[in-house]
Structures are given as C-alpha cells and as structure tokens.
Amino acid sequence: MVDESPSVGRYQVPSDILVSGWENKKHGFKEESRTSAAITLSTGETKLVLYFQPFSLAISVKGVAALQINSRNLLNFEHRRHKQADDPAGYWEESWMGHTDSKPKGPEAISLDLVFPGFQHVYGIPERATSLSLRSTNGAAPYGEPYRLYNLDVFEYLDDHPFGLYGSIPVMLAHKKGLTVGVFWLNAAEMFVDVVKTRSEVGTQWIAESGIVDLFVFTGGSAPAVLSSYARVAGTTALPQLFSLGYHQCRWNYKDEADVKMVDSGFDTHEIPYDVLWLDIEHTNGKRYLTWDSSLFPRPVEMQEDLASRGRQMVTIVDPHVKRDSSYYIFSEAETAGHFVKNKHGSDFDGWCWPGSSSYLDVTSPAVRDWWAQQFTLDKYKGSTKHLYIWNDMNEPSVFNGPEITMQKDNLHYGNVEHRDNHNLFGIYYHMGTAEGLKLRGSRVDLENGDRPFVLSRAFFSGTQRVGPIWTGDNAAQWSHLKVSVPMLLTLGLTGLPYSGADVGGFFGNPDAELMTRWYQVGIYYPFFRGHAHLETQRREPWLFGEDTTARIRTAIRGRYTLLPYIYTLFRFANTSGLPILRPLWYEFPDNEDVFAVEEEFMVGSAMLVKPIVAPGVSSVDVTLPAGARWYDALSGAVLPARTRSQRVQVTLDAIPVYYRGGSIVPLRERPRRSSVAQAADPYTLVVALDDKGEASGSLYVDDGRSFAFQQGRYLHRDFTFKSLKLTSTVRLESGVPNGTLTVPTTIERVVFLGLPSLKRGYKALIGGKHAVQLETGPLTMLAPHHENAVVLRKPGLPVTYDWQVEIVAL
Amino acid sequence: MQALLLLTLLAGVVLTHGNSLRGVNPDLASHYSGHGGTFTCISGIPKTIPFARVNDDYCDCSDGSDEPGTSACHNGRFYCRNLGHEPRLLASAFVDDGVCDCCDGADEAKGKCQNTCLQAAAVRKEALRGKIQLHEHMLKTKDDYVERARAFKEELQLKAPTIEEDIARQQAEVQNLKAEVTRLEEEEAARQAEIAAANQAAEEARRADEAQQTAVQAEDSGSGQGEDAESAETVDNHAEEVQGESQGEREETPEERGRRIASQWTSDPEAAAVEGQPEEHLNADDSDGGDDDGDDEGHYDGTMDDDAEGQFDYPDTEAEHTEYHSERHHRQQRPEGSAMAEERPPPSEWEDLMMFLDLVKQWAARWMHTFSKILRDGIREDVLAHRAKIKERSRSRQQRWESAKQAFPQPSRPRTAVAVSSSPPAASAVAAVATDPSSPLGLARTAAFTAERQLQQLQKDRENIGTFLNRPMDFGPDDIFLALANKCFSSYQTRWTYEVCMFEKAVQKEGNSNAVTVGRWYGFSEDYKVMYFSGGDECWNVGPRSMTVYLSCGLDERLSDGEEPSTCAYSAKMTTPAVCTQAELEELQQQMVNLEAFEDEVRAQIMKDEL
C-alpha cells in the first residue's frame, strides 16, 4: 500500500534485501463469491475476505479463522504534508538530550493492525532479552511499552526486557493448535509493535516513523510451511563452513602473537577441541581496521599459517566505523570516492566510535559496497591469509555520541535517503559487503569453487540469514543471562535466522565455575558456539577454573564436535528449506497446548530435546517429555515415560539433561578431534532411537565443508531408516537442487540400538543379507564409556556413499 | 632415576625394535604380549577380548586401553617413543589427524612427516645446559645460605653471655640521654615563651595604634579577623563557579559525548581514545554521586578493584536503557601489579560489604530451596542492618586512615583516579620550633635516637638468642634455615594472600583485613622438603587450623599455590634453594651425558628407519 508516487517518496526498502524469483510466482485468487459489501477469494486451502467499507481483510485457512487486517481500523498514515503556522510541535523538529532531528519531510508513520483470532501465542519479532511466547505490551513494566525495533548498541542490556536490541526482523508467528500463521511487514524504520491478549485472541498494532506497508502473510498452516514461505522471499540460511560450527574462542583481546600460542596450544594440552581463535579491536594499528599493531602482531601471516597448520582458523574484527585520519587508506580512498554517509547539510558525517572521530561508510550504496568488498582480497587486507575470516561489530551503528548511541535521522544516505528510512537496513548490508568480500577472496583462492564466506554480525534484519551468523551481544554473566538466551535463540531461529548464539560465558562480569560449566553444557547446542570476554575480566579459557571444571567442559566441547554431522545435516535443512536449528517444543509438538509456551527446554533438530540448567546449586530439575513419542536420556540410553506433566530427574555438574526422541536416527562422530578439520576422515556412528512402532528415520548430509561445489551437486546426503528390524541407507533426493554426486571412503563404526525388545540371547545383524555380526552390549556414547548398557552393532565397515541394508535377526 | 630409565629405555630401543604394536607404551608392553590370543582391558570395565581386536581400529574397553595406537577411544594414550628425544604419551584424539605431533612422527602415517626429534633435541639440550648453570648457581647460594646462618649463630653465641647486662647498660644510658634532651626541651621552651610575649606586646602594641587610625579613618570597616574571613569566602564562591563551570552548565560537546559513552565498555582510556590524548574526562563525573548514599567510595582510588573479586554493579532492573546507564557506569581502573599490601589503604566499607554479601551468598545458596522467598526478605533488613554498622565502623577506620597518612609520607605513585584531599600534617608543637640538627637540643635529640635504636638491636639480639640459641630448635642440615630466621614470605591469590614466617607462623588474609592466624612453626619433615605450622585459630566444626608448606629447589623464596584443599587445613608450595642437592644436579649433568652420548647412535638409527 503506498500513498505516493515513488517521485514524491514514500521510502520503500530496496529489493536486494529479499530475494530475487518468488514476485513472478504468482497464485491466481479464485473467485469464491461477491457481494456489495465483500468478496470472497480463495487460493488452495487458504480463505480470503474483503470488506470494502471500512476496508479489513479476513483470512481463514481450511475454515479456521488466521488473521483479520485492519478489523481495528488502525491502518493509518500521516499524508505528505506542507509546513503551517499552527502545526503541533514535534512535527518538524525533535530535540531528545541534546540532540534535535530536523524532519525535514515532517511526520510520516504509518501504522495497521493484525488480530489473530482464537490465538493465545505470537512469536518472534527480535531481538530483545525477552520471553518466547511474547507478553502483552500492557501490563505491568517495564511491559507496559510497545516492542520496539530499532537496531541499537544498548549497553549491559537487562535480561528481561520488551526494549529492542542489536537487530530486528518484523516477522511474528501466531500459533493455536491446528494452525500456524505468519506475517512480516517489510519495513526498515524504528517501528513499534503492541501485543494485547484477551482469552478470544491476540490483537496486535504496528506503527513505523516512516516507509510503507508492504505487508506478507504465510497461511502454510505449520510452523515449518509459513517458514518455508518465509525463506522463500527472504531468503534461507547460507550454508556455513564446516569449521564454523565448531567451538571459537574469543576474548577482548588476546593481547599479542605469544598469547594467541600460548591459548592454541592451551586447547591442545587439555584435550579440547576448538575451531577459530578470535582477536577483537585491540589487535589493529589504533582502531584502524584491516591493519595490524605491528608490536603486538608483527608476523600476522606466520601466525594464522601456524594455526592453520593444526586445522584452525583466525578471526579478526572489522567495523563500520572509519577513523578520520587522512594517512589510513581506507579513509582517504573512501573520503575521496565520496562513500561515506553524509549528515544533514550534505557534508560527511563525523561520529565518534572506538577510534575517535569517524566516519561511517555508506554501505546501503551497491557501489560502496562493491568497493568494501575489495578490500578484503589477500593483496589489499596486509597481514590476512585464506585462513582469515571477519566479525563485523557495531554496525547498528553505533555512534557514541548520537542519539541513543546511534546515528542522526536526519542524516543521508545513497539516492538521498534519510537514515530514519533505512536505518534497520545498515547492518545487514554492512554485513552483506563484507561477506561479498570474503567472497571474493574465496573466488581468487580456489577458481574452481570458491570458498563460503564467514561474517559475524551483531546487527541484522531479514535476509541476514543470506550472508552469515549474528550473535546476541553483549550480554553479562548471570545466571539470568544464561538463562534467555534460550528464547532470545528459539525467537531467532522462528524468524529464519537460525545461525545464532550467545557469548558463552557472559561478556561483562566474571562467571565462576559453576555459571562457566552450566553455559558450556547449554552452549554446545547453540547453532553459532563462542565463548567471549570484556577486555577487564579475568581470563576465562576452559580449563582455568580447576581441574573438574577443566574436565565437565572438555566433554561438553567434546560432545559439540561429536554432534557436528547432525548439526550440519541440520544446516543443509535450513539451507534448503528456511527450517530452524533449534526449536521450541511447540514446533516439534504443535498440538500439545501445554508446551506452546515453553522456553526452558528445546529442540535441537526433532530429534534431541535439551533441559538448560539455568540456576547454581541444582541437583534435581522438573522435565517436560512431550506425549506422542518416547524418550531415551542421551547419555543413559534409559528409557523416560512422556508425560503430560513434567517429572523430576537427578542432574549432577557433569551433564544437564539432554534426550534422543524415539523414531529418530542421529549421525556422529565420536572421535575427539583437536578440531573439526581434523574429523574429516573420521567414521561415523549412529544412532537408532526407536519409536512405539520399532521405527526410526534420519539423515547425514556431506560435502566438503568449505567451498560451493555444493551447489553443483558434489555433495552426499543420505536417508536412513529402520523399519520392520531393517536399516536401510538411500539417497536422498529434494526437488530444486541438483542430486548429489561425492563419494566419500568414510564408513559407519558404530550403530547403536535404542529401544529393542531385549531379549536373553540377543540378536545378530546381517549385513547385505548374508555377513552375520552379533550385537553387543556397549555404551551409548564415547563421551560417557562407563555406560554400557546399549545394544551396538561393532564395526559393521557400512560405507557412507551407497546403498545398504542391515537386518536385525534374534539369536 | 630418571636418569638411568632412560639410559636403559635408549639402550633398549636401539638395540631391539622393542614391540612391533603401534602406540604402545613399554611399561605397559607386558598387557600387549598376546598370550592366549585374548587381550585384557588394564582398567576400567573388566573385559577379555580376541588379541585381534586390539589396534582394529574400535573402541572395546572403556579406558581405551585396547587401541594405543588409533584414534578410536576417547580416552586412549599413544606412546611415541621419539628416539633421540624425549618419549611422550600422546592422545588418541591427535593420532592420524594430519598434524605431527610427535617429534618421530609415529603418530600419522609413515611418510607424512619429518623426524625433528634432533632438533627438539637440540633445543632440548640447549635449555638442558641452561638448567644446570642454574642449578650449579643455586648450589652456590646454598653454599652462602650455610655460611650467612653460621655468623648469624656465631654472632648470637657471642653476645649471649653478656646480652642481659649490656640491655642494662643501653637502658640507663638511653634514660640519661632522653633527661638531657628534656632539660634542652624546658630551656627553649622557655626562650620560645620569653620570645612569643615580647612578640605578643610589640603587637598589641599595633593593634592598639592600628585601632586608633581606623576609628578615626572609617567607623564601619570591619575587623582583620572578619576581612580574612570574607575573602576566603570569596575565594570559595569563585571555586564553585569554576567547578559549575566546567562540570554542569557548559553543554557536553560531540567528542566528550562519545568519550564519556566510550568509557561506558571500559575503563581503559585508550580504548575509545585518540592515542596520547589525556582521557581527563573518564573521571570528571565520579566525584559526585558517592555521596547520596553514604557510601565513602570516591575517596579511594582503584584499588577498590571490583572486577578482581569476581563481583560486578549492575544496574537497577528499574533503570533506563542506553544513554541513562552511562551517569552510572564510570569504572576505574587499577593499574597494574600496584596491590601490594603495604601500598593498599585499609579497606573500604564497600569491600566489607561485598564480603558479607558473599557470605550471604553462600549461605543462601544453602538453604535456597527451602526458604528462598522469606530468605530474601529478611536479608534485605540483614543487609540494611549490616549496612548502617560497617558504615560506622569505617567511618572511623577512615578517620585512623586518614590521621595516618599525615604522620607518614604517602607512597608516590600513579594515581588514575580521584586523588585522595590530604590536609597539610598538623605537626608537632616542639617538633615545629627545633628543626636544626647542629644545636645542642638537635645533637642531644640524634644521640638519644641512636642509643634507643642500638637498645631496640639488642632486645632483638636477646630475642633471637631465646628463639634461636636457647630453644632446641632443628635447622636443618647445617643449620642451613637459620639463613631464613625472621624472614616471611608471601603469596597472593585472587583473593586470599598467604603469608609465613619462617620458624613463627602462618596468616591467611582476604584483602589486608581479616588475618587468621592458619598455623604456629611446629617443624620440618624429616627430609626438610616439608614445614609444619600448627595449633592456628580456632576453626568451626573442626578444631585449630594447620598448614603445610612444600619445599622445593629453587633461586629464592617464592611462595605461591596457597590454597586450602580440605577445611581448615592449608597448603603452599615454597621454592627455597636451601633444598637444593648436589644429587639433582647431578642427575641433569648425567642427562647430558646421555644426550651426548646417544647421539650418532640415534643419528644412525633415525636414518636407517627414514629408508
């Protein structure tokens, strides 16, 4: 809905910020009847009814009430307007603390409002530290305030708040049982969003400073239809590389090229795996980014080829902000070309950030953005290897001396545009340019395939998901912190930005061992896994809080890396498909209204349920099973009863609740590698966790881990299933995407059975209908050796590339 | 020892090829022979397995001892035996993962990496030779640790016998020489007092002349006492306006906004700074705010170290977002390695808060599930209650602290944070009149000092005499801990500092508050790696505390790892080169040799198996 012609200028976001393909698939609207005061339009099984006067939109899907648009009557906007004498004030200029917009355009918001009839629960909308299952916006505070989107570097952010943090998606799922609706307004200005429960409905009302309504709404009927739909325009998460999605440590600053050593070999001499090191600001030549503190880092090259040598990485940080000082390159040559954002009289903008005084790249022009991404060729970026990857921070932006810490509305972008317009769009394409820059590089290392960029953002915006992982800031260590990260990631994940995590650890304070291990034991399961340090806490590498606490985190590392097949496999899904990582229980249980609700357990995938433990001192915890499957503990192999209400289980410091569903069938790798590069040619084990029925299905994806070659098809991924006491590998075949042509020696070690009928003699296997193995009794898991008390198929030599099958026959 | 194993374990390995199983470690060769064809887990789950399951590559036994040389456990060692070098258990994670780990390279594939135990060798030696030079110098400090303890009892032995006698004489003479000076003192007195009255005279005299002239010049100008007054006043006022100046009414420009929200993430100025620029304005907004609620935070600097004691303000869960937390949060930095002791003022009642905090902690997470809600409230009229009297207690701690600094001169240095207001010593009325040292009262004041402090040497002679000489005290070989006598030693933790005095007692301290005395000297160990300290306070439930200290061969006295591993009974490690024996450097000389004596041996033996 747009009120003026483009000419006049109403800001509409650019179309970069979806995807491309999906406006030309149009569905035709079936004409269902017509009267003079509605028409009724359908399209599949979704119901569509117009009532022109006064305008409002009804929409059912298979005859149950979704949505009903402007039924308030709340769409409304300030029309384009010329200045008058008796005009409010407020209308063209605001002053807060000191500072004063000048609104040269005057009042532009636009607001509309969405009921969600016979809903008790909306999601989404992040980033805040808030509750899963979002609370009305008038109760007591600080939720007497609307949700605001507005990306803002918020300092010590409280853990239990509607403010809005470091990113925004204006997406919000509404579920019942029977039916999952979506919406997502694309809009880029600070908007503000109310939530009002009453016991028929959740009725909800937008308003933005400024742009359009441009409004979609998914009527998939499931969680993982409308987030389909989602993906669809805004496209699904880029496969990660492999390394990735192991451990990263970071930390404000390791301080020169000794302490990177004496951290990496740290890792090395406690037996803890880990992927990435980390250098945050400090490591630059005064803040200057994509230079080096030639005293601290004088062999910066040496350095990551020493690392790399044993299969790690480096990370550095990059910001948006540019020192002003004519002698650093980037500046001059930006300065130059005129990319810099420009404050309200056209001149470019002077902000002060890390550095001092700054200016701030503009990078919503596709130009800068082509310039941005050069820089990051090995030949441009001194001292960086093919093993160097970024961390893009404060790009909300922040501007220490603006405006709640951000930057001027009324200052000036590409094509004119004020920074109140486009303002949730700076990180994202911050983030975009320099993942188009690793990118880049990637093309020049391997011609043939390229190389998967990896950019950490803390801003973002919908599409985000398209170029890399954000994290959730600066949070703190408390016990409370650990504890919302858990909804502020399923949020994430419920609005297709699943690669996400939260700073291990806490980054402000100092945690104690108890706090270090509880977050290690959650952490492992976050789909972006770093652990993280203000520059004035004490040092916090894994293994400096005692020996035990040394050892309960190197097996929750250690059981990361075991879960990475499934994790990646995870990935390929929500690469193809928009499907979250992490889930929450009513994604998996969409008809158990007792669980919509719930944010103190997860799913990782529908196969592993998770129980944080988000309190010190805790030797019994209350678990919710969800009815309608069965469960298995994860380290145990014993079998717990679903039930509708929770139970009590015994929880010690050395593992926190974690369970295997039954009818799933889980791929690892046990072998504790130094890191995940190290794991490459490591076999595998599986998991088959049976159901009711003796049933259980599951799949591993493989490619190289590194480059595109995926997307010509040189990629493996493989269904499994277990049927009538047969285990059967096949390939797995998902229309849009090539079929997968790599071959692979690796072969399966291991397969564990979960939930056979035990019987005295046991059973045997065999394989390919003739080679007979007995089953033995063994662990579940390497991580827990001393367990043996599951039924295991030893060294059945299964090769991952083809096909198989496996009988189980009783002795 | 080591020594000779690994004379034998050289000798071994390049005579035989030793046991044709990858990754075994020869102490254990024995479990590996195959006898049987059956093979049993050494630990963990009891398990018999074929022989041909051991090294194929999966996991059987739950300590992993059935594949030395794969990766397949989780929890398995691999022995690389690196000839040339020295053996290394490795772990199985780091078999065949593409990285050399061992110096032989065993633990990838053949082929895939160089022999570099030479050169480790090499280095190895290297440090080897810096190893024995050090220890030869030790043995020589040892040598002077025996010498400097015989004089010290040599010295005591000689003035035992007449120790009580010359302590009599001292006395009478320090009592003789302060009479003097007493007498020295009454004159001047009385010439400063004949002095100050005919100055008080001549200036009434003025006074008088002066009052007469203004009477007859202005009837209303006021008296001189009233002019001073008004004029300091003034002086204030103009302060004040200075300070209003530059702190509240003069708008924030651009760049002091960004500082001030810069120094919201850190205290460290040159983060969010231009380099070289003076971060003033970090500081500028601490001094006030301390005040309004009593707390007497602002008058110390950053030795109050928050971060140190793993605790953390946050802000009210009340409190605003962004820009409203920055009044709040202006944290000072500690400069580093400046918390020593003697340099610490006492401590704060913020310290002594969070120190009862934490015990509120402790004791809450106790009963936490029992009683949380009633608890919280009744700490919170606890906290208040605890509050209002720590207050008072450092109130007046403050003012001991405060009249102590002006007897004494501060220590100089860097201070980063709000300086402490000092007012000028208020000295003493005689010490004021007297100051030159060549007159009598100065002469006789020097000769008494210095016969006092040759009293207090000889009361300490006398006590080292009882404690050393007259006590049947051991010493050690050689008498070789007397060099140590009256000495202590000190260990600081995060946050307990350890201290020993040798042959007298051991303190446990939280900050510099809080000594608990941990042990009283009871004795060595019969090797005199050990000291015993006993019979310390009193501890609840469990009876007097104890200590133990280990000692081991080192350049001086470092006494670090304090740490208390069972209630009440602590424990450090010491490093004294007073147990350094001949017999280590004799093994490290003998490891040399070794290295030495091997080496074309092994050259030899790395080329033969490189073909």
Second form
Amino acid sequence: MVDESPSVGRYQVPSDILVSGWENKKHGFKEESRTSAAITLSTGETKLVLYFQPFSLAISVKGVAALQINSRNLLNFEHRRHKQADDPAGYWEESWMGHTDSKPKGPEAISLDLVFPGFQHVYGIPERATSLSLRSTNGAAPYGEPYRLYNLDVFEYLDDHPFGLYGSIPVMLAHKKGLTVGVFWLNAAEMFVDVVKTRSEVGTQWIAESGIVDLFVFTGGSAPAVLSSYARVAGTTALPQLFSLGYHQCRWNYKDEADVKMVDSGFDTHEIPYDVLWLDIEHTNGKRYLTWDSSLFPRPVEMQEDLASRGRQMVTIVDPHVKRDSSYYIFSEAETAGHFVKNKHGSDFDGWCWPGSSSYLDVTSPAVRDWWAQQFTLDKYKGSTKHLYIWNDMNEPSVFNGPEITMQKDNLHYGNVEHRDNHNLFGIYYHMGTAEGLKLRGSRVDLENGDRPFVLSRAFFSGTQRVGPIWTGDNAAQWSHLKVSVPMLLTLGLTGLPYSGADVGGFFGNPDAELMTRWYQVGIYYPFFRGHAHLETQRREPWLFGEDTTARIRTAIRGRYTLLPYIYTLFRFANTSGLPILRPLWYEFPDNEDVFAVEEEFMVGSAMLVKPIVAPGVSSVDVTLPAGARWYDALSGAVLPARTRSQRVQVTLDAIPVYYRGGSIVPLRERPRRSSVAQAADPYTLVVALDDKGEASGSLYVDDGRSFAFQQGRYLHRDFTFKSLKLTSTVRLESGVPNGTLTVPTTIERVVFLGLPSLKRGYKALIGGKHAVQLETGPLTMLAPHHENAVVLRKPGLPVTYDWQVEIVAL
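Right, the form predicted in complex with its partner chain is done; let's see the coordinates for the form predicted alone.
Shown below: the chain alone.
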C-alpha cells in the first residue's frame, strides 16, 4: 500500500454521477472472527476475509468463492512525487503524433487485480464490438491487447476488436452455475482491463491513468439481484416517452422541408408506421446548433406542427462543439460568462470540428449545465416546438485536430481538474445538461406534469441510463455489424444501460435488400429502433428496395408496434428495478452451462426468444431453445420441443425465428396504425403461452406515455395469471412507488391461448362466472392464417382497469 495523504488531491468522480443517498442503503457488517493475520466479516449470505499483510480480500456468497481482490498483489499506486533530474522519460511529458501532454502532476496511475475463482465467463466493460463473454487478452491479435475504456470518436469501427468506442461503463459481471457477482470501479480516467482465463478462474487486471480506487462489489447471487444492487448506486433507466419506443427515421441529411414532407408522406403511402423524423447537422445555419438554415427550413414550426398532426415528432442534432463566431449568440454568451473548457494555459480551448474552429462548453460545471439547459426553452431555441427533441452526437468529445480525435488530457475543467481525470464524464454531463433543458421546457409547457425528455447520446458512462438512450455509433452496412450488434446491446443491458440500439442498415455503405430485411427483422427488438445512413450513401427509406422487400419491412415495423405494450411494460420494470430489456440466455437460464456464451440469440424480457439471421442466403438455422421451458413459434403458435442442444429450423426471407416462452402472458396491440399516438385508444390482445403445468403470468403497464404524472401515481399496472384454467387480472403493487390510480376506457378484445390440450368439443369461457363465450380454434396471428394452433377468446370486453376472472371450461 502507498502512504499518500488525502491532501494530495487525487480526483474523485463527483457525487452527481451516482444516485443521491445510496450510502444510506448499505448493509452493516458483522465481525465473525479476528486473528493477527486476518479478520472475517459477514453480511447476509456474503462473507469477507480481509488479510492484512499482504493486503487481500476474499469474498464468498453462500459458501461459494465469488471474488478475490489483490490476491496477485497488483494493487499499486504511482504516488505523487517531486520532479527529479533522473526521472524516466514520459514521467512529466509525453509526445505522440505531434501532440504533447505536459503531465503537470506526473505519473499517478493505479493498478488493481480482481480474480473470479471457479468462473469461466465474464461480461461487461462496454463499449466495444466484441463477444458477449469477454475473451482473454493474452491471445492472438487483436486480443493480445487489453480492453480499453476511453470515450473516442471511432470512424468505421471494426466488428471484432477489444478497442474501446464511444462510451465507457467500468462494470463487469462474472457468472457461473449458482452464482453471479458484479464489480464497478467508479473512475472516469482512461482505463485498461486485461482478462486471462484458466480452467479454474478468470483473472483480471485493471489500470486507470489517475483518480482513486472506489470499488463497488455486488454479491446478490443472481444476475437480477446484482443489477438491482447496481441500480441502487448508479440509478435505474428513466421511463421513456412512448413515442420514443416506436420507429425513428434518420439520415445525414434530409435536405429541406420538401424532403421531410416527401419522406413523411412516403410512410403513409406505403402504410408503414413510424414516430420520429430526424435532422442531422446540415439543417443548421453553418453548424451553429440551435439554429436553422433559413433557405432550407424557412418554416420549422409549421413543419413540426404538420408532423405532430399525424402523431409524429422531430429530433434535431445538437453537438458539443460551439462555432467560434462572435455573432453566434451561443458562443458570445458562453465566452462572456467563461463557460468554455480551458487549455493548459488557462485560455479558452480552440479545437476543430464540423463548424471549423470551435470551443467546448465545460459541462462538468453545474453552472454551465444550468445555463445550457436554459437554451432549450421555446423562447430561446427559435423555431422549436414542444414536439422537437434532441440528439447529442460527437460528445466523447470529438476534436478533429486533437490526439486520437479528442481533447488534450492537460486541458482544464471546472475546479481546475485536468481532462485526463474526467474524460469519460464529458459525454454524460453534456447529455445531462441537454436533458435538463428539455425538462425545463416541458415544465413550462405542462405546468402540472411536465414532459419527459428524449435526448439520444453517443458517449456515455455509468449513470447515463438515468438521462436517456444511446446508440452504438457509426456501424457499417455489413452482415458482421448486424451480427455484433446483438452482443453489444446485450452487454449494455448487463451493465445497466438497456435503452440502446444499433442503426438499422448500418451507417456507412449501401445495404442490399436482403441485409436491410434481416436488419429490420432484428431491429424491431432493439430497445431503441432507428434507421440511419451516411451522407454519401444511397437513399434507403423502407420502400426503396422493391415491393417484396417493402412488404417484409412493413410487416417487421408493424410487428414493433404490435409489441409496444409489452416493450413499454418492460421499460417500467427497468425504471423501477434496473432490469434489462434484452437479455442473454444465461440471464433467464442461469444454471444451463450450455448457454453461458450464447450470443447468436437473445431474450426480450423473460417471455420471448429471438434468433437473428446474420448471413445472406440462409434457408435453415440452428436455434437453441433452452430446456426447462416450453416454446411456441411466435408465428404459427406450434409448440417446439426443448432440447439441450440446438435444433435445425427452416427459415424464409419473410421472418426470423421468434418464440414465446411457456409460462408467459404477453400484451399486444394488433391494429395497424401510422404511429404510437394513433394506437392510444386501441384494445389489447393477450397471448397466454402455457408452461408444462398449464400456467402462465405477465403484466401490463399503462400511463399517459409522455409526462411525469406517473411519479404521482397516475398509472395503471395489472398482473395477469392463468392457473387451474382461470385467467385473472389484479392490480400490481410495488414497494417504493405510489400505488397506481389511473383508469382507462380500453379493453382486451382477444385472448389467445397456446398450449391448451386439444379437445374434440372444445372450450367455453365463463366471464365473471356468468357470461359464457365459445372459444374458437384459430391462428395465433393473421401473418400465418393457415396455422390454427391457438385457442382464441374473441371480444370478451374485459376492462383493462379493473379486476376480473375468466374460467376456461371444457365442453
């Protein structure tokens, strides 16, 4: 250990990155024993043995070894020192590709080893395009280098590489049969993580350039418990507006108002639903954000109101680089107030980005974030309306003429903090300030309930889930990028950031019809669902690939809207408990060792399994349907046998394999509409997929889809259960949140049963013990009308708001 006084002043991540009051939720420890060599402590089912010399910590859960800290004696500090004439080169200054880092505080790195005994799989530490189960970093290139956490603007990133991308979450989970454990090192400096796997353990070494060791260990035992514990520290996912879970259409750039109108009308002409149309950097006046190019967008308010008349919203891009132009009000106000990041000499930093010479708001300052938030009110952001939301790109931050296309490490922030110390926080703070701006605007538009912000960010850190969604950046129109999107999004969900997506079709390049079809068929399950394309690519709106492809993409996107009640309900659980939307198979089947590394398929919540098609010309595919569950084809309703190993399934271009898990009840809305707003009064369908016991359960969450009224109890949350041939609806009560008081006039118009035993005379339903309705044999969905594998209760008129019971009786 290094004897270093706190007065040295090592940087600590500010408290607003975590949830306020988390310290009060810690459990106390009980001393079990003490010797001259060690002390043993316990809390609940977790036991800690602290060895004094050399220092190490052994943690076990339920008597099973979980984690060893410093068992390899790699906890080391580069302690602060005075400059000496014989110091090695690089201690006090480093040069690289024409850039010089002055390193005024000298070397101050920290190393830490964490060993997971008895484990073979670790997950997490995004963001990178790599496997779900992290590979060893002592292998062949490129995995001979450690995983890096350093937010960067990476151009055309590779599809299989340990190099870090746009965001960083220093969280790792380890899982083995019977146990999941998690660690979180709260440090915002550049970080490297080496992973070495043996037959008996996974060893990791973590190195941060500066800061302190502020290590959290989560020993809940299961993945849901670990993620819930992490959420109590870093926060849960902000409940998004319902529109933001629909389809988003984006391009760099839709040229002008006529182009916007043409694209919007194209969706209606081709009967494809969507919710949001996006404008990239070319909509501005010379890359001056929060402005409009008046020659291209002369009537922005009318344009937004026209979209809103059909239930649609607009998003504009707002990047963190501010054009250095004294006639630009954002620049002049910020310069006068001293709101910009400084260079090492104390002058405003001048970097190069889209507008040319640019300054960067020092969003690490609460005062600067408060000023920035005020710029989004309707009176400040001219041409904006309440239907306009925001996209933060380039907020790593990206500096075209900086080292590694980012800011110099010896730049200075609020509190005289060097950029090296808080680099990975710049993006989340910019994201925070922007989201607070939309909250402020919303509080003035709806004085009572406000308006939930929607701000997409590229850069992120732990805590970003409390602010808004992210996407995986500048991917490519390649099958390999479609494939790697799945483990990338699964990893984000496992590290507390489930509201994420990958650009459908790939940002760079020109996808063909087959790739576009397959990407949409997977993309409808991404929590954030957007199509986007580079300026130099061919136009690729969903109807531009021929009639057959248009029909397939239409079916896929409509499928997303059918699933919105289920997806929105999953987001409510993410909001209250920190649970992921997309889940690896091992999360739902934690004792099935065959699925611990499976990344070719995933669960949507607990009820649906999706198998993407990630190669061209595929007519059959291997699907793993884990044992211990009954599985139903989501198109035909046919039951499939569960096997330990994969089974071969035939596929066509019309759909990818998707399955309902037995034991689940999934709420749907099946009527085709042009947007989520147009669905608001539609009735629901319940898919009741029975398990081997003939039972099932699920829930439905409903609120106004836009405001913060749900925080005062203006919501409805119902639990559905099927047991002993009785389907019941009861109110769901959750600790820590106000009880729901919302009532809605909507009803359930269809109940589809999968797995009821076939009877010659069939079934009837007794509704409320009195009213009898004949059940019919029919299709699960009209997408497969010839497969009559379901038993359907039609038009029962069951109220969503109130308790009821339906008994299924054999005739």
